[in-house]
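The chain below stands alone and is given in structure tokens; this is the form predicted alone.
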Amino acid sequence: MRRVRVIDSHTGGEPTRVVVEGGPDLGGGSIAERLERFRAKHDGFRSAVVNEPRGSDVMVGALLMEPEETSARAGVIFFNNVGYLGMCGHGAIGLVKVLEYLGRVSTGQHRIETPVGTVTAQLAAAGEVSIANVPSYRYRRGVSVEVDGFGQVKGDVAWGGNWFYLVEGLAGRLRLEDAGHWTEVTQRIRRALEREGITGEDGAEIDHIELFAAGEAGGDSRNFVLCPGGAYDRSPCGTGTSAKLACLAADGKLLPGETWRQESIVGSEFQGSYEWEGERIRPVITGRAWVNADGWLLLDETDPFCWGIRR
């Protein structure tokens, strides 16, 4: 019987499950190198942590590790029901609150290593967490794609720690009761991008689709984000908000230091701002997370679903 200690949180409604004990030994080196070992040799562990019967399609996992650099507070690999994420904004916010819960960090600034670079987290006394994300940018503007049942759809391709296709104006309103409909729409958009060979830089897969409409709770806009495993993000999506900020900055619609209030489909909110770093921006995403479970997963290899139900 293998025991794995996990601490769960949610950030704006989106869950994160942090593995703090009992994870695989991935050796040393960079977080990117350790991710490749995780993917190659321990993918069953990923599935066991976040897939049914212990998890769900919505769950995002985070494997907490020692950082490579002594100046960093932690290293982390984010993963979901079908694979691995370069960065995860809501997950990073949740991770910081878990580290606070464990007594490993207090208010102030902390560096966290991810597979796509080091991010800086600021934990405020009031509980908010601000993540200075990896440099973000718009790769292509106004890319059209023919979507089954919708005809031509136009959007931007941008990087915010993951690759996004961002669509404005397709939805008049984004309401939670219509989440099933928008899930189908965004899945069709993703299939159309694949069919037409539209990618991020260097042929990278665009694995997140993001729709925007007017805000309904005082925010500047509301979004709907389809994640790689087919679930939609309950939070406003930290990397998706970073990609949005990159597009706004490129169009001159948001100035450095100005605040963008991004609502999610469930009504939670992130605040975003940025500064230029050369031709890219450094987004800062602020939100709140709450720790809501602390326990052990039991991995019994006599259980036919010990390693999760995989797609």
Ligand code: PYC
The other form holds:
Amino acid sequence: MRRVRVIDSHTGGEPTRVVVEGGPDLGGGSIAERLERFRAKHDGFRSAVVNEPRGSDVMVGALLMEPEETSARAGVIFFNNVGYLGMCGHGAIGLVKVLEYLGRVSTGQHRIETPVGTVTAQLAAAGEVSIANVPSYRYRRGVSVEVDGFGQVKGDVAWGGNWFYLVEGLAGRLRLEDAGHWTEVTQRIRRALEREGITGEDGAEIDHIELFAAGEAGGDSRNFVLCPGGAYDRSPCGTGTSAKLACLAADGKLLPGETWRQESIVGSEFQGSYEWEGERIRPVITGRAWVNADGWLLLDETDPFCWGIRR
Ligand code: PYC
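Form predicted alone already given; the form predicted together with this ligand follows:
So here's everything in the complex, that chain up top.
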């Protein structure tokens, strides 16, 4: 029986399961290199941790590891029900609270290595965590796509640590009771982007779709984010908010240092701001997470669903 220690948290309603013991040994090198080994040799472990019957489509996993650089506090690979993420904003906030729970960090700044770059986390005395994310940018503006049942939809393509297609104005309001409807709509948009060959830079797949409407709880905006495996983000999505800031910055609608309050479909909020770094922005995303479970997963190879129910 293999034992895997995990610590769960949620950030604005979106869960993160951090693997702190019992994960695969991915060797040394950069986190991007270790991700390739994870994908090639241990994909069953990913599925075992986040898929049913132990997890669910919403669960995001985080494999904690030693960093490559000694100046960093940790290395991490985020993953979900269908694969791997470049960065994960809500997950990074959750990870910092887990490290605090374990007594490995206290208030102050901590560098964390991810497959797409190093981010800096600031843990405040009041419990909030701010993530200075990887440089983010809008790649294409106003890209039209023909969506089944909706006709032409226009959106921006932007990078915030993952690739996003951001659509403003399609939804009059974004209410939680309509989440099923918005899931269907965003899945159609994603299929349309694939069909029309619309990608991020260098042909990268756009695997997150983000809709925006007016804020409902005092925020500047409310979003709905479809994640790669079909679940929607309960948090305002840290990488999605970074992509949004990149678009606002490119349009001159938000100035460096100004605060953007991004609500999620469940009503949780991140605050975002940015500074320019050359042609790109450095977004800072602030939110809160709560540790809510500390336990062991048991991987018994005689269990037919030991490695999770995979799609
Ligand atoms: O917070 O960046 C994020 C995120 C990505 C997917 C789910 N959450």
